[in-house]
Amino acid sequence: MWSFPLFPDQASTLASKVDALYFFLIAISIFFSILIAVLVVGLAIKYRRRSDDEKPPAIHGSLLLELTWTLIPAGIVLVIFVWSAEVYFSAVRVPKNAIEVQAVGKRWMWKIQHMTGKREINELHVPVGVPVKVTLTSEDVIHSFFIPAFRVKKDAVPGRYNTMWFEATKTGKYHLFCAEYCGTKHSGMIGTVYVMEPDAYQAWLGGEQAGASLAGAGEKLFTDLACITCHRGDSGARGPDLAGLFGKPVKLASGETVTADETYLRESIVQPAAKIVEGYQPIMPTFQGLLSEEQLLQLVAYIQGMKAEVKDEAAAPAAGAAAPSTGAR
């Protein structure tokens, strides 16, 4: 049956929970379609009237009989749900030791890109027993990164971050695929996943340079940009620092505070008066257009290696030194 296209190879650390899960719902599924089954025809025949004039017997109910259909269901259920929480944040929590990919869905193409700058067209390259989180987006319409025998799916957005992760645990080669129709051609939108042993990959990983690091190539474009001349980290800057802004809360105008992830940078950059930084005035020109998803992500990824500087414990901080308008010149 495991050869059969529909049972995929189990190839990652959440394949074995999921498939667990996935035929624990089925097995409950089949135990009362045939049990409610049995129960409706043998009943009907049992209580079926046998003349014209048979009058049937008041029926006074069971106390025991309606705790049993209510408990036993309730505990059935309250399994599921822990169950299925537990393989949830399993999916979600990402581990901190994660070698990061950025992976681009365009029709009818994956672009992906290691942080080294290496970069693969429909294929993507991941060492054994290493968890790996890809960071998905889209530049036209909805994708979904979808990879069976890893059972890991996300959807590639346009306009934000998603993010998912793996850790394969077998070398070889495995599908990947679009899993949201995208158009004409969306049965096209396929790929291989490579997954090789450490030292294979850091070899493979090492060979060809096609480019600058993912961050190497957002400071390049930050200085291009001219960004440099408005987030500076002294007090006439006319943009917050971003110096390790990363995943820190930041104070808007509005008084709401939001919190300085990949989705809230790239949105600073193409909405810059979407969220205004409190203590700025909203000077920044918009991107929107003007740079492509590979060109965000450099920049987020840059941005997000920013490291603070030490600063003298007698000097004032700069007001608002929390968010990102980045691009502003």
Second form
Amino acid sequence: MWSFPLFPDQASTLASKVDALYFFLIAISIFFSILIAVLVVGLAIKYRRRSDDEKPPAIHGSLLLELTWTLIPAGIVLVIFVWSAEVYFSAVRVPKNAIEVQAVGKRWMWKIQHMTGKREINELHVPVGVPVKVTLTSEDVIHSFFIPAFRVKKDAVPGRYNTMWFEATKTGKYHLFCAEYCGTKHSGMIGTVYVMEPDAYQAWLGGEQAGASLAGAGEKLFTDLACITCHRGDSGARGPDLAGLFGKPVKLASGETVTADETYLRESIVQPAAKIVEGYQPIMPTFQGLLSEEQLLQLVAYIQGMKAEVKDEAAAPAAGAAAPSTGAR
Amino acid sequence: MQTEVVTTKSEGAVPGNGLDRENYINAKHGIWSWLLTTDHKRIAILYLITITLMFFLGGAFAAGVRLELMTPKGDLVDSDAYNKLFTMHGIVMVFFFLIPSIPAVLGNFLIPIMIGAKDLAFPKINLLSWYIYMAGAAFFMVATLFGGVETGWTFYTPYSTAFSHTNVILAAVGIFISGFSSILTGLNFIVTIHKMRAPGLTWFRMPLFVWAHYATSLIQILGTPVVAVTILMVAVERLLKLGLFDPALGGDPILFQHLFWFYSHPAVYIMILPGMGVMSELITAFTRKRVFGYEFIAISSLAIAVVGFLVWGHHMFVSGQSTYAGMVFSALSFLVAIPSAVKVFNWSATLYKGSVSWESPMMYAIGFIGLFTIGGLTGLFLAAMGLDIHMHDTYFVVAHFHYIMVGGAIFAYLGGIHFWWPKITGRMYPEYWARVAAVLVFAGFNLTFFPQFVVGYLGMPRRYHAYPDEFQVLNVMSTAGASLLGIAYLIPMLYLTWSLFAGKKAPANPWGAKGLEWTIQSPPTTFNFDHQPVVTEEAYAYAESHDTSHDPAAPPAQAHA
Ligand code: HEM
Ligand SMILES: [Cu+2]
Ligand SMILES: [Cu+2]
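Given the form predicted on its own above, what does the protein look like in the form predicted in complex with its partner chain?
Time for the whole complex; same chain goes first.
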């Protein structure tokens, strides 16, 4: 207990990038703090009042100095800005080969679904050396999915999907925190991330009798809820064809065009009336309250994987990552 | 003006002391003469008393938070109680202490005097502001007595609108009401500064304290209505289940954050700009020197006020806001740091070849420069998007804003209170104890908040009632520092109160400082000046004038009758 670290574990590809920027900023901060401290204390001692009759000169200022201490900090912050933007982009741009995980925040736990259908609570198992994309949402209030050792964090916002990704570089156990205040047991909404060797991970994933894959579960819902009756995919169908929809622009009756990302798909199911596709009647019933966030995610995973023509094929685990919108909406 | 003699360190009858003559304190008697006063100085005293009470109330909540965090387990109070403690600490300190502190106490007292006026432009509205503030505080106190509120001072939706079972509406109404106090004070200052400056007091001759308050007032008028309406929307959604922010009702929770931070980022400048104004007065008075780069300090206040309105999105880098919006907010946040840096460099340069006296207000000023520098620099860490992903909502953020709001704004407030105490009360405080307190506040502050940068980067989220064991050492340090800080804050309370009865009588100008307020007796008369002062020089004209400090017959340099 009485020994304590000063820096967190570095356990993801992002961690060293973030830390490099952090150390750069610390260096700058130390430099300026010492500069100012020496300047102020030094001058205040050097020019301390020795007699009450002292008559300091009237120095009005100097344009040259003002420019110096405007432009030098401006230059420094420009460097920080460019560097930090670069780090930020590597934090939000999901690699194409990422495997997918879905996380739903609910007061006060994290519910995780893997693409194979395997589920866990307050635990997240991931393989080392493989990019993992997490799609986040919440059943109630805003939470925030925070893994300090990976230097990643993203809010889980009810009613929309946010995404983040990481690639673990070191096997081990790491903290998973909820970082956005969410009520009574906010500080109890913590879990553990297990980073495993790929073999061990595969064994873990397959070790238990997993149900249907996520997309498979979504397909079943699609039939059970009779979505299929309207979204049959032929010309006579009452609803639009959903195959190949994901990631494409959709023309709305209002004249706007939106991109069919995860959040749009979710909204189309929960609040179909919010955005009506051009050329269709607002006849789709709302499924609000009928589906859990996990089920919605399953449906979304299924629709995401629906290819034009070959509709029935269930999505392969990684297929959904084909065109994710990197959380940058 | 010739009757009002300027002098320092005099023996015997204390020239310029007004305690035995008529002054604003003894001009009228009885409780109603205070509660119905329209004298800006008396209203300042009303604010001083009320916000001091609020400060200690907020401090008590903070003590609860820090004591709980001594141990990793949540063992002192239960989670709900803990959540209430930090929420009410934040609300009290931000809305009922720091926002009114310097403007409503020092600004109210000094702005009319500094510009050579008898009072503010609208004295009755000034009194009304205090009553509105009190009404807001009363609502908040009722909310507290009925069990408090636990949404965090940020009231994030949909937690605050659909899930919290506490007195959100009462607290929200309290904040809504007190916002109008802030708006009216800002309005009063702006009109006063525009319309009531003494002859000869051009814009660029104004003390920087007045400039800073002008910039602050602009933010108060433009920003406060937004937060007032936003907070009201929260109350309305709770009450009527309108779908504004709750996605289950078709609302957008992120919209709330935009609206909230659109005000609350500028609000952080409402808290610090007046402190910067105080700083310019302290530094010049205790170096007896014109401030370096007057125009740059004045204009940078306005720049901060304007650009400060365009950076709110830096509180939302991980909310799912678009990457490109994030970049713009990040860039503008870096931009807003530059005028702050300019001020720091100018204050430092003012010391060069000055006649620096280390009296207690100056000790606070020097402390301010150091702590504000650290606060500003760590703001850069947070404005750097790639870093903020990790730091957002951790203790790093908590440390950052305390360095600025406590290390900056409260240091300036305490420095200012000490500096103008002789003017306000006509009494001197014991300098020895003031220095002891200043050193202890500085030490306690750093011990409290520096470890929080470290524990924040380690990943400890804010608003956590319990935490993993490895964070304990740093939290114990922080709690130890908070105890020291708490004691250090009590010391000025004691000696300042003592000085009211037994302090040495203060002369008109105990520091040998420049500025119209030092040309009139301490404490001033009800109408401040016997004759309309006329200003013939720029602010801080220490070198140009005759020796003000030792020649009691010398006419006040800035004011000629
Ligand atoms: C010098 C320029 C400054 C910069 C670049 C800056 C930057 C930031 C950033 C980016 C955040 C958001 C951090 C996060 O939540 O992840 C933040 C938070 C905050 N800052 Fe600053 N800041 C500056 C100055 C100030 C000043 C002058 C004050 C107050 C007097 C202040 C008070 C706050 C507060 C209260 C918060 C946290 C609000 C909350 O989440 O409860 N900052 N700052
Ligand atoms: Cu939480
Ligand atoms: Cu801000």
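Positions refer to the first chain, counted from 1. This one's a predicted model, so the numbers in the text were calculated from it and none came from an experiment. If you superpose the two forms and keep the largest set of C-alpha atoms that fall within 1.5 Å, you have the rigid core.
Comparing the forms between these two forms on their rigid core, the Cα displacement of V79 stays under 2 Å.
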